[in-house]
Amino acid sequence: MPQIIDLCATSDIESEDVIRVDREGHSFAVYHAPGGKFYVTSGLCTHEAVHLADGLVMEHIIECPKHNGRFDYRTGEAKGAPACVNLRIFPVTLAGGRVTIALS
């Protein structure tokens, strides 16, 4: 049965930004996309395990702060070297102004 994890309030993230949230032994990156949607990926770059929330968000791309690998945070797809392994993504539920995910 999936575990529901409350990550943050929707108001905790500025539009077109990302924050780091650590819960249940995992690091997550929570994104507030243009247009108001929210997305959640694993919080560490697949290239060298650097926290993505320290990187740069440009539209729907997160750029890793260490080697500039890029990912589409909506799909997790690696978009630029040296990153070549996709990020894990988590379906987001918004309720009562909170961002939650189901962790299986």
Contents of the next structure:
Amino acid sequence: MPQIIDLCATSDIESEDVIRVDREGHSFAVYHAPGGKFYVTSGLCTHEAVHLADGLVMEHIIECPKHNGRFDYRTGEAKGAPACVNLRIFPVTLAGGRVTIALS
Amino acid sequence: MPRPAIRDYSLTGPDGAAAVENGRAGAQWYATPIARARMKQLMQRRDGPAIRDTLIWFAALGLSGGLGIALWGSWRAVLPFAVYGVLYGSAADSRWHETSHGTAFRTRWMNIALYHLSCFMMLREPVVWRWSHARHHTDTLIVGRDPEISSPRPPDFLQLLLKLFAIPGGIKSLRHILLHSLHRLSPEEATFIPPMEHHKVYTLARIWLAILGAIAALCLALHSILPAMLIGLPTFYGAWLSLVFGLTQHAGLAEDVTDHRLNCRTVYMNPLLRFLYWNMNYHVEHHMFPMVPYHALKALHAEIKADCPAPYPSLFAAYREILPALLRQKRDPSYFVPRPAPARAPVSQAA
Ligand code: FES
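Moving from the form predicted alone, what structure would you give for the form predicted together with its partner chain?
Whole complex next, starting from this chain.
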């Protein structure tokens, strides 16, 4: 059974920004995309396990604060060195102004 | 345990293995706390400053190179070529560096185009240096991990003198371009370039070899070194200023610490030098927050300076510390310049 995890309120994140949420021993990055959609990825860069929430969101790209590796946070796709391994993404559910994911 | 006087700076030796074992490799580094809203402002990408600076740079290269061609054959060509050389072999150093971080422009293709051009001008292979520089940021001045320690202890003054003309690095680059064109990496490179990137190294090495070969063939056909004076040789005859800038970054400072305030220097420079160096004189700032573009480093400096050791007021002041420190390290390789980091400053607020 997937575990439903409540991460934050939609109002916790400015548009075109990201926050870090730690739950159940995992670190997540929660994104508020331009246009109002929300996305969740693993919180750590696949290059060197740095918290992505300290990085810069540009449209649908999250840029890692350490070596500027870039990922498309909608798909998790790594967009070029030194980010070469895709990010794990989590399907998001929005209900009552809360961002939740199902963790299997 | 007392630190051995002579360290092994290679990436495949015992010091590197010890750094992994004792947690200095890939460690958590100190960062001055800055409010997220302010940090977002500082990180913002812009095209305007880098387009302006790049157009000025290209115009200055065109003007000095054109004058050099027009005066070729007379002693009067020396001055324009001296200027052209510095613009090529020194200013390109900060351009490849900034674009390697992807922070110069907002527009991605502009970063990539300038990265490849300036890498070629510096004879720094784009894929190799991207990975080597990532390691430099992860493990700055961690012995056995950082491939970009420019002044290992004890310092080798003959090497430093030769570096004024990029001779050790240039020869190494040419050797490695040949090696890579044969689809091989050095053992050190294999420690920081992941296998999925190797084919890019090999392809680019072959392209570069073809360009360098074409320049050599043109020189032979024209019975003149003029083509090489414009492409290839300026990497060497114009390199001196990049060494003058580069040594201020870390030379003589502490190794094996995890606080950039202790192993980087911020040096105040005039606008001309800052243009040539693309603000890398704010080196503590750059290392602590590498995602802040060069044009915002002065503002970042204002934000964190209360939490950092005093900056050096000039290049001269920095060298008044560096040269005696290197001389002392020649006698005593365990010596380094201690930098007093102030007590933690309060979190800055968004402007
Ligand atoms: S840690 Fe994220 S790109 Fe290196």
